[in-house]
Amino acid sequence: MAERTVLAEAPNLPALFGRAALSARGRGGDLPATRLARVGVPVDAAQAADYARVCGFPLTDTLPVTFPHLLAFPLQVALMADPAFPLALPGLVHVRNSISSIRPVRASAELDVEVWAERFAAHVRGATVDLCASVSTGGTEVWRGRSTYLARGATAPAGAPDADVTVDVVALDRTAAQWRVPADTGRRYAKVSGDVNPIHLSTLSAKAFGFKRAIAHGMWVQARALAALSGRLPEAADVDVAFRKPLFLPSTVTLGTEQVDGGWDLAVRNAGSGAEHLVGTVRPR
């Protein structure tokens, strides 16, 4: 049986980051049954606020659709970082991202949040684990989020299934929109996310983890995405995104994109070299 623990606040995320990049060696083993909850959290106005701004999103009375990703990714960040947990937290690379948003959650609501592990799953560059949230206010879910996660190089344990990686969109030859992603996308990002993981904040850091620049994170292309097609997302949405090649600070990107089943089809693809970096789905639920 699961072990749930409420923590009553929120882990410092500079400091678990430290704390697993000195555990990263001899980890091993099956995946802990435990699950991190925090519960009655407030959305801080100022933070929600700041991450619009910095992903595209309008200001509203509703949180946009990956805000509450904010709020668990602490939590998420506390299991991987304990030396109970398999894989290392250093040099993971998220591959894919699913939000199941159930309804609009207000930027006003009080918010329990609840996060565990599960799917230690087979990749053929090593192996991959999700990582889950669920978002529930006055006792009702309102959002969940599973996020994958590849470790190269380690082993999943014997009989585990195979990674599923994989987000099948239609051909997209028409191009929406083009940005330029400055170079200090990660660093800002990172202060309104706490996601202070190196990869993303410097050339330096990010050389350190085999890099040759600091590169976007994958929460940020999904989100900026996302908030360019703000007021033609279903109200309740099921999302789901594979993260391809990484986003290289700067760079210049185009959104393609074409309606599907109600919803939309979108890739976040190189303007000079056509190499995705995202390619996704929205679907009504």
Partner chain sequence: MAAPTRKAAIVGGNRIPFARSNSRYARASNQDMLTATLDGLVARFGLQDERLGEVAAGAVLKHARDFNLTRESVLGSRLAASTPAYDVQQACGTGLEAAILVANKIALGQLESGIAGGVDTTSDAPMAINEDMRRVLLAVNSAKTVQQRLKALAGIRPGQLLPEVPRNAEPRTGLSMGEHAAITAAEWEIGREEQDELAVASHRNLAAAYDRGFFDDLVTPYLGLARDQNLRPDSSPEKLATLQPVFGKGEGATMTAGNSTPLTDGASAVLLGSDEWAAAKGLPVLAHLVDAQTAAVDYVHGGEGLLMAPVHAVPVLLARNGLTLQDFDFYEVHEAFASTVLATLKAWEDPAYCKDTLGLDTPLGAIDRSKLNVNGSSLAAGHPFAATGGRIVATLAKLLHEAGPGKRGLISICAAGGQGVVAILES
The other form holds:
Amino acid sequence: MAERTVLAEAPNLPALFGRAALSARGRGGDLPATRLARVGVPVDAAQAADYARVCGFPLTDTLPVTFPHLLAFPLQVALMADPAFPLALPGLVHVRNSISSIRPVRASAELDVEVWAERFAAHVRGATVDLCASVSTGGTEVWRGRSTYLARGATAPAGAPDADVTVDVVALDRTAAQWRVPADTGRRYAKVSGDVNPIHLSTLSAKAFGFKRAIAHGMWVQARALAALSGRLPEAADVDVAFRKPLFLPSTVTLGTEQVDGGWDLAVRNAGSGAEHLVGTVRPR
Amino acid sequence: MNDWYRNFANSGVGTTITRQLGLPRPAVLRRYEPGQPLLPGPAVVGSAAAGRLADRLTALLQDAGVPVQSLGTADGPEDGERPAAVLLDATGLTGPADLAGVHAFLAPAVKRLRPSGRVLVLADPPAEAATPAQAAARQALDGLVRSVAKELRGGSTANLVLVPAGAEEALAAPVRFFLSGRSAYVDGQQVTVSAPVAPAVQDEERPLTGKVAVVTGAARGIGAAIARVLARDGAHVVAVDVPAAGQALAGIANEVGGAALQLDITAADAASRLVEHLRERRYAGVGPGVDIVVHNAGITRDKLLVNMDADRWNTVMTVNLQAQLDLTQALLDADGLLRPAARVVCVSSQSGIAGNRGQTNYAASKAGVIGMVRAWAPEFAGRGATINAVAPGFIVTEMTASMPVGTREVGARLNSLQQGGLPVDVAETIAWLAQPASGGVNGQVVRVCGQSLLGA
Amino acid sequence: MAAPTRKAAIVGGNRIPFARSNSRYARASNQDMLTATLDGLVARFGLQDERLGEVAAGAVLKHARDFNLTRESVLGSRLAASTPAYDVQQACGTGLEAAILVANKIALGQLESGIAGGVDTTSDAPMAINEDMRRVLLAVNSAKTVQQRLKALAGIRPGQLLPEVPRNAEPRTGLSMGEHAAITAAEWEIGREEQDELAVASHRNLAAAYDRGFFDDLVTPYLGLARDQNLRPDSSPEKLATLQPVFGKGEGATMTAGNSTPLTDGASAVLLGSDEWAAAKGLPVLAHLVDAQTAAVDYVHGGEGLLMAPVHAVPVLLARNGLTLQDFDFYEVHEAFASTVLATLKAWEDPAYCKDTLGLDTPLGAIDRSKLNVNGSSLAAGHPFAATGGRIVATLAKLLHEAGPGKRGLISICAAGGQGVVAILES
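Okay, that one was the form predicted alone. Can I see the form predicted in complex with its partner chain too?
Then the entire complex follows, led off by the chain already shown.
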């Protein structure tokens, strides 16, 4: 049976990022079986409103489909920052995100959140690991998330399965929308999400980690794309997106959409080069 | 548009200076205000011979609430107030000898006349005289009145009304006009009345109540003043001007509670569009039709004749004369649209009477208007309607305000009242001609010029 | 059981000449222009101090201070202050929608008279403060103590001082209307030449209409402008052919400044009433508003063009009135872009589109192009968004009146947000 630790409050993300950076060396071994949890977490209404505004969601009584990720993310980081975690947090690249919105989550709900890691898998360029989350309210699971991170150059344990980071979409030739993504997008999203990873914040801080300019949070791109489909998403849905090329800030991007199987296929591309930043699917559950 | 010189001459210092230098001393004219009594003081009525009108005059004045002084007191040194008007019934003259009575009455009476007073002489038309001696006596009055007008100061005027036999019923409207402030800038003029088709009763405060009036060129200047005065007197005004003047036109229409009609009166279909408009609308709450038409729109394109191109000539002729002819004819032809007892007033000009250097086109067109009015008068009389012309002299408008000071000041002073007239003076004369009671004034040309020296 | 209804009469209209952006009306606000337009209408029909049933009007680009734009304009006009008013906003459909609203109330007997109008300025457009700055200022405003206020003010960053300029872009797609129209033009293969020809016809028709005095009782000059400033009577296909495309990409780009409407300032108003009211007031009836229809399309994710909604609205309107597209004496199709008009006409002629997209067994078919926008339209006159509906309603009503009783006209106006407003007028 996995060890389950219930935290009284959300971990401090900047501190975790710092600790993770200092303890990056000398990691290895298998995934820990640890599960981190918080119970009875009230949603911060102001944060939800700010989040909705930054991502383009309408402000309603139900949380944006991507919002519960914000509750799970600090716990996931805490898990990854722990020295027992086999992969070093700096350098992990978010390559895929799946969300199962089992039923809409009311903004007034008190939520129980539990996170864990699984699927240590072999990738041609290294190894991937899935950080999972389950959110429930009143004992019923309402939301599930899975973020796949790629650690370049890392080695998966022997016998590990092959990584699964591909999301297939239909041809998306028609531009439904075009957005200008301003330079401060990373800072704005960091403010509402707590994800203060320096690669998102400024050109200078991004350069320190080998990027020519700051890049948009993958979760913001995903949220922005889903927000564009507000009102047209199934109440209960499975969302699955793959993050491709980094979205350098600022940029102008296009959104391509197509209705498929009662849901949507979508792609976010650079308006000039056509480079794909994100492809994804939304399917009714 | 303020008459700075008149204001100066009437100021304390100005009075002294102008007096000592012998400069003209233009008076502040008595102009009409609604609610004003017909005269600010009593009137003296006299007869030169066996006049047939004195009693009628006295009754008319008493009806209007004007105290009438007897002949005996007119020259009395102490007795009562100085008269505001002197009326002479000079009908019934048989020969020059009778003119002695004219002198005997007028001389002492006029001496006691108040400022902004009125001298009005009623006479028989010389053309209807039975003998040369009678004609001579009647015609003599013309020279007399003109001269009295020139001698009067302090904004007083003198005018002559010729009353043919049988036209006595027509007397009230001209008498009231000439005595009232409405005629402030009409001086030294002569009007011949004729028998009206039907005697008219009118509310003297709002004589045009229920009437529909079309005024062309109404967006600004004299036209706007006409619209205001007609509306003040009760008319529903349809203000017409070129589309380009539409904003000012709408302003005037809204000010007077009328309607704006943007129409280029020189357009080929202008007459039919005016007719159609008047057929479609039912103004003033009655069926389609128009009671008053004021042809005011006019333009100048000045050049010496030898330098004038055909375009200047033709444009002025089209706007000032042809359009008046065409619109009037169209209204006459539009069955019933020009209501019985209609009043058409055409704006002519002093230039059309006296001529003016550089205005051969303008003067020709304005003289043409006079010819048109006289020619149409009998037909109008036949319908119980009238058509008259008003010829403004030097009227202070936005246009004259832009003239060089010298030209403007000379133009403004070359008349017996020693000042320029105002647009409202023209408008008041037109409104008088438009009154129901003015049915006996037809085919006349009334100059609103302060007895201008030009063409007098 | 529906109450008996009557058709609302169109008595007449008024508008100010439309001015190019940042030109003659650069200092005029929406309220200035709407008030002047109402006063012109009042003057034309002698409505001074008249208490009308209501005034419905609106603007697409509105300042926050203009929350009661129409009512404020009424209060500033010569209408009786007891005339109620409200604002309407349906993008470029605002003017026509306002007319439909007033007409419907008249039809239901709720009103005897009313004015429908619209106004827009792109010169005096609202400029918002930066969103972050706005939030800081809101916080300052709600702060209760000096300390709280200072703390809130300390949150200001230099970048927040930059204002947010409104963009002529669809919020949901980020594409300008022109870019959307270019997509539709490419989809429907609308050629450059035919667009330029339509634009030239618009200018020539409008110029001719002015020359024959058609607009004498529809337009009142404003601020020294007596005709639409965008009007180029000497426009020719040769001149237009020299212009570079501004919308669309690459070789296939066909849309130029010459065959697209420019940003414009202006206002319009239409006087409506019951027949009885018009008769009692001694006013003419030019035409009646017979019926109207709106439609909207999913231009974001649905694959339909942004400006194609009128294509969907018209067949519904025709079916309800038992008419075919050919049963009209005049067609007033708002020229947002020449390509929009041409794509609209082409779509109605296309059997596959009419069947698959509009669900019609047979296409609506072609119209007699000599009956289209006979007195010019937005390409020549300009298009102050909310003012276009009033311009078209008054123009068509007068056209029908001139043509005699029993004539019929169709109005089709596309609007931002993938909407369309269409209506039938009859003399």
